[in-house]
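Below, in structure tokens: the form predicted alone, a single chain.
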Amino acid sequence: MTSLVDLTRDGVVAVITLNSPPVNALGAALRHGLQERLEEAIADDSVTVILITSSSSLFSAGADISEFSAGNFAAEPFLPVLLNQIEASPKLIVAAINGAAFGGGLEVALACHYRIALAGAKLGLPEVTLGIIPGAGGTQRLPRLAGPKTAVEMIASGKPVSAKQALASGIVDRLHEGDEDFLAAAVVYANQLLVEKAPLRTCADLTVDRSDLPDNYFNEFRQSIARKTKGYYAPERCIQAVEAACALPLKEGLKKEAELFQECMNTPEARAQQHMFFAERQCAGIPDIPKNTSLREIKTVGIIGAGTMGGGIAMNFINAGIPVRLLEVKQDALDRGLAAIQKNYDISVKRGRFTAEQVAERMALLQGTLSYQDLADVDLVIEAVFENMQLKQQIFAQLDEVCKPGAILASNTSTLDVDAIAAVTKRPEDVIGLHFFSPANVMRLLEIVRGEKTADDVVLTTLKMARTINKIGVVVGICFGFVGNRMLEPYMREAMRLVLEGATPEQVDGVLTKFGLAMGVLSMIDLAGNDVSHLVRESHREDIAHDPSYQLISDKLYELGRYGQKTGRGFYIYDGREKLADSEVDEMAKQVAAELGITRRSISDEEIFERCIFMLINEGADILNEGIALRSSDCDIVWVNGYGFPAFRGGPMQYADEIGLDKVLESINRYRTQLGDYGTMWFKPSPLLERLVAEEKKFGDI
């Protein structure tokens, strides 16, 4: 069996390597090797310094998160104990950091006396994204080494610099950018230190050089930031760590840190982040299909429908090196879909994201057509047209003509059955559904959609495209929806229902925001187009026909024109980037109510933040009962990346587990008898979600 940390001599230097692919995590099992190998080194008169690396392209990163939900982090040897060992060393120790060092992995380079990297690592601290601050001396020892400002930008964002950042800082002290082995290159710096006699130089003998900090610069710091990490934590924690770095001795700062540390990893947020963290990583799991699946190679995509939607695609695989080709029916309605293309990213050349030769390389791969025969040799070919079934129906009757064989048809449906699209096939088993999110080259979640008879290695070959484009992919079943527009729908339903009983739009908005919310629902359906919403509604009216308000404010809106910030004037009115409130639509809501023998009245914050989103948590329920969704994770991810979901929050689903789902339960069961009719219409709670309370269980428990 490998060593999980190995222990070899170069002359007078003992190399001690981290040898735990993938990422070398620092879990208990790791943290005891490094420790025995320590001693060891220090124990041997022959050894003069000692040399820590890797075997992997990285250096190490970080805790074993898997630790913090099973409370046994904190097992010996204590990566803070461990870490003040290594700085008390009679002997010098050096940090060969060969590769990306985060979290504990940067911790353990700062406790050591000196730090070579090679120049193409990447060095941060990132548990802010996890909702605590460094626990092992990060928030300590950083500000001794790169000053103040430096440290509390990269702790309180968790946003990793380069090792030439990290040089210029004072946070290594030799970078290596030859042609040399960087071991051998470390092992020469080593040694160099020993003919200098070079100090063990320790952060307990350094202070923080506030020489040049303002003298309100952490207040003014915290106001940079408050929008961006407004609901989150663990920010706050991460300044008044960097603070007590400036005010206090080591030892008394490390006790501080620690302090703060276990404040962090005691709240919702923490768990919520965590759980978050976890969450992405498990939805790449398919329980039914082998790991050792082969997969199909995409090394050119075809994408039909040349509009905001389909353009947006298209820069996901050009900007990843993957040429395209835009099909249009007709070349106006082409060109205008290459130039809004360019137009964007001439917008990223301007605002210093790409430069104008990135830009023109990305170019160089998108290629305009208006014939189907150009799309015959591509891998995959993506179907962006707007949601009508005969119209995707008969799109797909001639790829099916038209693409070679082995070659994967996706749609871009956003609601419509797959299986459905597929049948007009005579290959139902490379048709898939690939829902992206609008922007398509911004959001990150793509939805993919396996039908019935979809093969194995086509949904796990759209998995791996998916992280190739920088996509979260997450694999549902069919129903109207999906999971994302499914639970959509029971929110929207609630929302607009309350704007009729009384409610104001900006009231429900605000209740969601003052949540977490990035934009209330009714806010939300004016950005993406009541327009579109309406035809949704349209496209499955003989489900929604039993309730004649359902969501007839939003139709009333849509038979004036009135389809949101496209038209200046939806649920709100538009001047420019100013949204005002519209008293338009208030007496429009109480016209309507008073037709429909609504009684309207004043509605609290609680009932309208309880009806709509745990309603949506409902939905969800329902969703992972029918197997539409694999773990109710999935549906967190879907929430947080594709609809603005406050990730402090975890998720709608984590979010009814933090909070009971009794409670959940008790207030569906309220509202379906205080609304009479309407709420035994609406308010049904899931079956599964009545299960779980019965056995005292949680959605993450399934």
The other form holds:
Amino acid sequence: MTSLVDLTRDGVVAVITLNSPPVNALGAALRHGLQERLEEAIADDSVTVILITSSSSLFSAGADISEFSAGNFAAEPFLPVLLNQIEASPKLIVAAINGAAFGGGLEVALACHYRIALAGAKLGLPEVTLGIIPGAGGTQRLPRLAGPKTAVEMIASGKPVSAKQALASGIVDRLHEGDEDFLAAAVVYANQLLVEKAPLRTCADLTVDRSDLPDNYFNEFRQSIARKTKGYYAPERCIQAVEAACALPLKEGLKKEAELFQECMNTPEARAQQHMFFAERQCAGIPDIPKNTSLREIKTVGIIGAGTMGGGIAMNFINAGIPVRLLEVKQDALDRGLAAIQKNYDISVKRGRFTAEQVAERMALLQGTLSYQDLADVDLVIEAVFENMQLKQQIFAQLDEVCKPGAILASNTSTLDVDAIAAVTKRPEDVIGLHFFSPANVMRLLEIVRGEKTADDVVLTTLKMARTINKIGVVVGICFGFVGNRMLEPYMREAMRLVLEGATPEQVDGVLTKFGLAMGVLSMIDLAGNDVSHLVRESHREDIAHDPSYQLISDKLYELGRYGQKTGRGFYIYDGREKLADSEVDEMAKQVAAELGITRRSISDEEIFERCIFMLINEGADILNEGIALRSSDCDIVWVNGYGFPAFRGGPMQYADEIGLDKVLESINRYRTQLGDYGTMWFKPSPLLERLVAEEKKFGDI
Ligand code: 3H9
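In place of the form predicted alone, output the structure of the form predicted in complex with ligand 3H9.
Let us now look at the entire complex, which starts with that chain.
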């Protein structure tokens, strides 16, 4: 019978095999099993060398992350203690790394005396992406084996290295490349070490080689990552831990590591980043659709519209090796679209992301066409024309005529009713929304809009397809703007209204970027194009007919042809890449405010923050209440991956949970009174928010 950890024999070699699918996460039970087998092997006189390996295609994904929030990650045997035990073993221990060794998994291997790795294995310490530092010796043992530069780069970035790179930098001692069975090769290697009388080589006996380390190396490294890691707590602690490895003996260095690990673990950033880890995995499951539903095949894709969006979408598929037929109505538009894709790739070649051959391979998968007949045999069609219901309906009626039975018909709409689009076809079960975010070849988010009649297998097939093209798919329901753009509406509304009430665009955007957003919302409108948002505004004027005040300033900018970055002026003036304040926008705001009878005043940063962010959260609560989003963590995934909400805050809903829902509710109610008619009209607390506060619960509890 296989247990979590097996102990078998091959001559004098004891083979300890981790056997805890799916990823050999080192939870308490696995740690316990490993300790027991280890003690058995050490106690057995007929064993002279011990191998640690795994039965699956990966070695280990490290500590069990779910134990962090549960608070039992230090349950005995605590991983760092167990690894010290491995290191101190009187018998030789060899790690046979047969696949990914991440975090605590790599730390197990580092504590062994020698390491052999399969050529395809990846080795890394991704703890920083979870808001913590490696806490089982990784920060102290890795610099001793690989040198401080490689170590700090790996630890502070969290990026894995290949087994080949690991061999070159001294992390592993032997690489296995041939066809021969890896375990058999590892046993041969273990026996060879015995024959050679290889010593029990431990990191405790090694010091960090600082010979080629410039004096100011760590400070320069700090500066080099400062912009990217702004707002994150753990990266600086990663650096401090490696600095400690350079200065202290192993035992003391491990003590320092433990302090820094604990310090990180107690931060909101760690909670937020760990929340994101699970949120990303959770959104792949749809509660009412059985996991074993058989899926449709997507071997070829048709895309309608060769504009920026259609072109970006096409690149995702050809990057994944899936042929695309790109349809336009006019030859010149098609030529422009194909040329834009080629230009995008040329930039990637210049930046070293792709080779010219790789680009040629991709372009060979792309076929332009002017004929709908060329879409007759594709498995999936994605319509990516501009936001106009009539146009989209015409296209879907045509697709219904030409596409083969079973083809998935998708609309890349950002706000429109997918059911109304599906209704013009005779196969609404095959219709779905696939809302890509711009630039579509870069942004990881994909909203998968499930219509009333969309078939279950269509939902799951598109979720899987999202992974294939390296996106995070989030299934959402139908409403204006779905999850992302619907939450954007009140957030944008407050930003624009605050400009009327007396704030400047720089002040509003400054508050938001200080909080960690990649970009302020007004700068975002300028980037996306005020002509694009105008179309969206036009499509739902009736929803806000009772108070169009906040849209007036955008409407004015639109009338003046100030579409944002593309025309050099919007909420700001653009001089090349530089963004400058525009006094004309202030004047415009004053004029609109006077027309509406709004008394302008000086507005505090706190008010800007609360009105924008808390109304965003409130809308998220409404969306959850209506079942448009399946989980609060889905709203977080959408906002972190589609709208630049900082991952170190864990998304708006996690942030609300962190600061307390009562604070959010109190603040909304305060503005409701304070802002007069405007407050009464817009500051309506979500019933879900009120209920959760009354029950002393969090979004994460539902
Ligand atoms: C650490 O080690 C701290 C130590 O330094 C110190 C300790 C004192 N724990 O990603 P997948 C689950 S921190 C718990 O879809 P893939 C995952 O949620 C750790 N669960 O598979 C999912 O569950 P479900 C540092 C984990 O093949 C299932 O396994 N390590 C863990 O696409 C499959 O996962 C890391 O940060 C875990 N460690 O990718 C590595 N890992 O099916 C984290 C996975 O219920 N893991 N799960 O949704 C990964 O990067 C990827 O899982 C991996 C496989 C690349 C390994």
